[in-house]
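Here you get one chain, nothing else, as C-alpha cells; it is the form predicted alone.
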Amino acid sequence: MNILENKTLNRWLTTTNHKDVGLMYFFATLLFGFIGLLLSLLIRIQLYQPNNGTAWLDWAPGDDAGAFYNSMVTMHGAVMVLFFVSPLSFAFANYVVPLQIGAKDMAFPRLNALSFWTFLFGGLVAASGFVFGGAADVGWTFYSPLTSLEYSPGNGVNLAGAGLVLLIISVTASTINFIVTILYHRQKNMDIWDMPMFTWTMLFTVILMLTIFPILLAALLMLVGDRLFETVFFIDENRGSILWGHLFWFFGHPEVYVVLLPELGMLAEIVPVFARKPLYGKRYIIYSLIVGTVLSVIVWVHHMFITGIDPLLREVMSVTTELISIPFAVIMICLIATLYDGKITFPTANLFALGAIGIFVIGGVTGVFLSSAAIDYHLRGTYYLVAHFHYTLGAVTLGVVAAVYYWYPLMFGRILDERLGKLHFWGSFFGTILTMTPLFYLTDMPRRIYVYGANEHELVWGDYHFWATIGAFVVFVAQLIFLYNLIRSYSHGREAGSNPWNGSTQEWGSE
C-alpha cells in the first residue's frame, strides 16, 4: 500500500510514524537541495567571465553587490552541507533503519517528529535573511571577527545562528533516538554484528554527531553573547579568531564524515545487490569505520595551518590527516573488491553508486596533498580547495541519489523511470567533472571574490570559470530531469512489487 494514500494534512502535521517522518525529511531536504543548487548556479553565472557586470546582484534591498554575492556563497554552503546532504541521509535512516533491525518504530516516536520540525524551521529561519534585510554574508564557516556587530551589523548572522540552534536541537533529539533504537530495539535474534551496513554507518554517524554538535552550540552561544550582550569571547584582543577556528573546526571537519558515513553505508548496501555477491570484508569495513570515526575528531587543526599555531601541533595534525585516509581507502577497496568477478548489472541506482566511488577517489586523493602544511599554505585560500571539497561532497551527493533510486520502490511502491534515470546520471556525473575539474587549475585565484580580470593574468581565470559554469548548467538540467522523474514515476512508474532488486536485507520483506 502506498504510504502517501489516505493522509490528511492534519495527519501529516501530527504523525510520529517513522515512515512518515522519513518521507517528510525526504521532501524537505529536496526543497533545500534545490535552493542550494540554485544559489550555486547564480554564483557560477557571476563568475563565468572576467569583469562581469554586477547589476543583477544589486536587486536585494540594503545589500551591495559584494555583500549579496557573499550571502549566496554563505547560504549555498550552509544549506547544502547542513540542510540537504546530511538530512537526506536521515530521510532514509528514519524510513529504513527500523525496518532493517526489526524495530516497530523509533524508540521515541514523538522525539523523532520533534527532530524533523525543528530541522525544517531551522533551515527556513537560516535562509530567511534574504527577505529580512540580507542573509549572512560571512562564509559558511562564520569566521570571527567577520561575525561581529562591527562587520556584520544586520540580521543575517542572527537569523543564521538561530537556524543553526534549531538544527542542533533537531540533531540532539535524533541522535539519542537512533542510538537507543539501534542498541536496544533490534529484534531478539539479531546480534549487533548481523546489522546491515547502512544501520552500522548510521550508528557511527549519530555517535559522531552527538560528540561534535554540542561544540558548535557552545560556539554559537558565545557568539550570541558577543553580539547581543557585549561579551568578549571572539574579540581580536583575546585572539578570538583563533578560538572560533578551534571551536568551529572541531565541529566542522568531523561534519564532513557525518555527511560521508551514511553514504558509505548506502554504497555498501547497493553495490553487493547489483554485483550479485556478498559484501567483501564487512568486518574490515566496520573496523575501518571505528578507526575513521575516532580519527575524525583529531584532525581539525589542518584547517588552521596558516594561523600561526604551535609547530608541534601542526606536525601532529599533519600525521593524523594522512592517517585518516587509510580507513576510508580500505572501505573503497572493499567496495571495489565486491565488484570483482561479480555478475554486475547497471540500473540507475548502481550507476550512481559506481559514479560516487570514482568521484570520491578523486576527492580523497586531492585532499591528501593538503595534509602538508607547506602545500596547504599556498592552496588554502584558492579554488583548488573548492574543487577538492566539491569532489568529495559531489561523491556523497551521487551516493545519496543512488539510494533514492534504490529505496524509492520501498517508499513509494514504484520504480523510477530508468531512461530518465540514466539521463540524470550522465548529466550529473559529467556535469560534476566539468564543473569542478577546471577549478583545480585556479591555484592562484582567491576564493570569494565576485569580480576579476584586472590584469592579463586574471583574464586567464575566465577560461576555467567558463567551462565550470557550463558544467553547473549541465548539473542543474540533470536535476530538473530528476525532479520530473520523481513526480512522474509516483503516478506512472512501473509497480515495484515487494523486492524489485532481490535485496537481502529485511526492509524488503517488511510491510
The other form holds:
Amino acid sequence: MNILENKTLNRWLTTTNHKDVGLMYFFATLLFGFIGLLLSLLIRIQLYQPNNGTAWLDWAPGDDAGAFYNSMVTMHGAVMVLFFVSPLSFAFANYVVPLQIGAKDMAFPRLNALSFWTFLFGGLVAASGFVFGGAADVGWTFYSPLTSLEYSPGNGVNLAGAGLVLLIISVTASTINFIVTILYHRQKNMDIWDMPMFTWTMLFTVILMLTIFPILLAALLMLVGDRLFETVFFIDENRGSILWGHLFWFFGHPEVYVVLLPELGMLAEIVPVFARKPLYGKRYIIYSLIVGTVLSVIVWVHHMFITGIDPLLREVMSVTTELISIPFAVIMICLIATLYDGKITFPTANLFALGAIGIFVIGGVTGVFLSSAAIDYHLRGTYYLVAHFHYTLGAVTLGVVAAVYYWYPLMFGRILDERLGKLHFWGSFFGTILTMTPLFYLTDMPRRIYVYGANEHELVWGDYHFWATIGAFVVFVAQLIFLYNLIRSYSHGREAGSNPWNGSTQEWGSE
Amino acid sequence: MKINTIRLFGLLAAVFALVFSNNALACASCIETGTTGVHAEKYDQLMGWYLLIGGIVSLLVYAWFTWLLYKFRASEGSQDPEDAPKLGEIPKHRGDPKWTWFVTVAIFAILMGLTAGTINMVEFYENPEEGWGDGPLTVQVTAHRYYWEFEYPNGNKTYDNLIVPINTIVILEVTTDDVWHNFAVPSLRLKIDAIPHQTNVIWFDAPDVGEYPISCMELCGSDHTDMTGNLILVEPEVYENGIDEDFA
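Could you please show the structure of the form predicted together with its partner chain, as a counterpart to the form predicted alone just displayed?
And the full complex, kicking off with our chain again.
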C-alpha cells in the first residue's frame, strides 16, 4: 500500500489547523523534554560521588570522555530551553490563543504549519550530533573562539548551528503570525484590555522574540562564515571574542523572559479559576509586563561582569538588573493576592501553579543576589548559579505542567487522573527542591567539570551532589508517572464535559 | 477528614521544604574553607546584607502565601464568592493601585540600598590602592589549554602554582593563549575572565600563609576539569629567597 494513501498520516503531515499544530507541538516538545531529562540524569549519575570514574563515559561516541560530558551539558541546556519549555508554551498558544480571542484560526495557517515543521527538524538536526560523531560540546553559550574551526573541528557545532537557524526561521514565522492574529483577528467586540492574560503574555513573548532572535541569527551566520568561509568575525584580534559575548547575551538574556512570560500568563489563568476570584490587579500585571519586556533587553551585560568591561557599564547594568526584579515581583504578589477572599480548591493543576509560585520566589531572590556585579564576581560560573537558574526554570516548568493539567481536558476531552497527578506533583515539587537546594552550597565548585574530589575539601562536595542525584531520580520517576497518566487518561480519564474547571475564558465555551 | 489531614500535611511539608531551601541561601558559602584576604572580608559583609534582606523578604512572602492558602481554602458547603469567574463574562477589575505602588516603592528602596553597597564594592575591586600591604607586585597570568602560566617581574615562570608573598598588593594581568578561560580563586573571592587578545586586571592582598585552590570557571574544552592550580601564599622572606632560584 502506498504510504501516502494512509489517511491519518496524510492528515497530520498536511494539516494547517491551529489545534492540530498545537497538538503536534505538544508531542514534539514532550519528546525533546524527555531527551533533555535523560541527559540531565546522565549528568547527575556522573556527579553523584567524588572521584567517580569515567567508565560509563567511555562507551560514548569518540574516545574523549570530557568532550562527551561537555556535549551532554551543552545539549541538556539547549534542548531544555530552546526545544522544550519555550515551544511547549507555543503548543498551548497555538491551541488556546485563537479560541480565547474568538479567531477562526491563526492569521496565516500554512505559515503556522511551516513553523512547526522547521522547529521539529531544527531540534532533530541539533540533537543528531550524538549520532554523527559527537554533538556540540562548547556549552550552550557557544563562546568564541572555542567554537572556531581550530578548537572545534567536528560536526557538532555545525549541526547545532544549523538546528538553531531552522529554529529561528520557525520562531520568526510564528511571531509574525501571533502578532497579526492577536492584534487583527480578535472577535469584533473584544477590546484589547479584555483579552485573557495568557493571550496578553503571548503577545509580549512574541514581540520580545521578534526583537532578539534576529540578533542570534546574525551571530550564527557570522559564526558559520568563520567556520566554513574563512571569515574572522569572532576570531579577529580586535575584540572578536567579546563581540560574540555581546551578541549572544543580547539574545540570551531576554530568552529567559521569553520562557518565563507565557508561564506567568498560564498562572494568571489558572490561579483565579481555582481561587474562584478574579485576578488581582490585571492592569498592574500588564503594565509590569510592558516594563519587564523593555527592561529585559538592557540587562545583558550582567552575564559579562567579569569580562573586563567598563566598571560604569557594570554598575549601570547591575541597577537595571535589580530594577527588572520589581515588575516581576509585582506580578508574583498580584498572583498571590488573587487568593485573598477566595474559595481555593487544590486539583493537580492548581497544585502545580501554586508550587511554581513557591519555587519561583527562591529563584527570584537568588537572582537579585546575582544581579549585583560585586556578588557575581564570586558566584559566576559556580554551582550556586546553576541552582539559581534551575529554580527559576524549574518554576517555569512546573507552571507549564500546570497548564498541561488545566488544558488537557480541552485538548482531549478527558481529565488527567487526579491520583496519579498528585503523585506527579509531589514528586516533581520535592524532587526539584531536593535536587537544586544542595547545589546552592557549592559556591566554589566550577560548573561543567565531570570529576571532583582531588583534595579533602572537594570530597565534601560529594555529600551535596549525592542528594542532588537522589532528587533528580525522584523527578525522573515522577515524570514517568506523568507519561503514564497522559497515555492512560486519554482512554480512561473522566469525561470532562465542556467546562470542567468553571473557567471564564472563551476557550471553554468553544466546540 | 482523612483527606484534609493529608492536605494539611502536604501544605506543612511544602512550607518546610521551601523554608529549608530558603535557609540554604543563608548558608551559602558556609562550607567554604580557608577564606582569606581583604576582598573576602568585604565580600562576605555585602553578601551578608543581601542574604539577610533576601531571607526576610522571602520568608514574609511565604508566611503570607501560606496563610492565604490555609485561610481561604474551600471547606464543605462554602459558597463561591460573588465575583467568581463565570464563562463568557469579563471578570471585574480587582485591585487597589496603592498596594501596587507600595510594593514597587518598597522593593525599589530596598534594592537601591543594596545597590549602593554593590557600587562601593565594584569600585573597591577596581582600586588596588585600597590594599594595605607592600607592592604592588605584578604577575602576568596566561591561560593555556589546560594549564596556567605565571610570569613574575624578574622573568621567572611557574606553572599551575602561583607563589606570592602575604601582605602585599598583588596585581594579576590575565590573558589567554587560546580560548576563553576564567581565573578564579574562590577562597579570596577573586574571579576574572581570560579573553583572547585582551588583558584583564585584578588585584588582591591577603594576610594568611597557605594554599588556596585556583579553578578555571569557563568551559574551555574537553579537559576543562583538569585545569586547576594553587595560589600559594608565603612569607615575604621565603618569596624573596625563592624567586631568585627556580621556584617551580
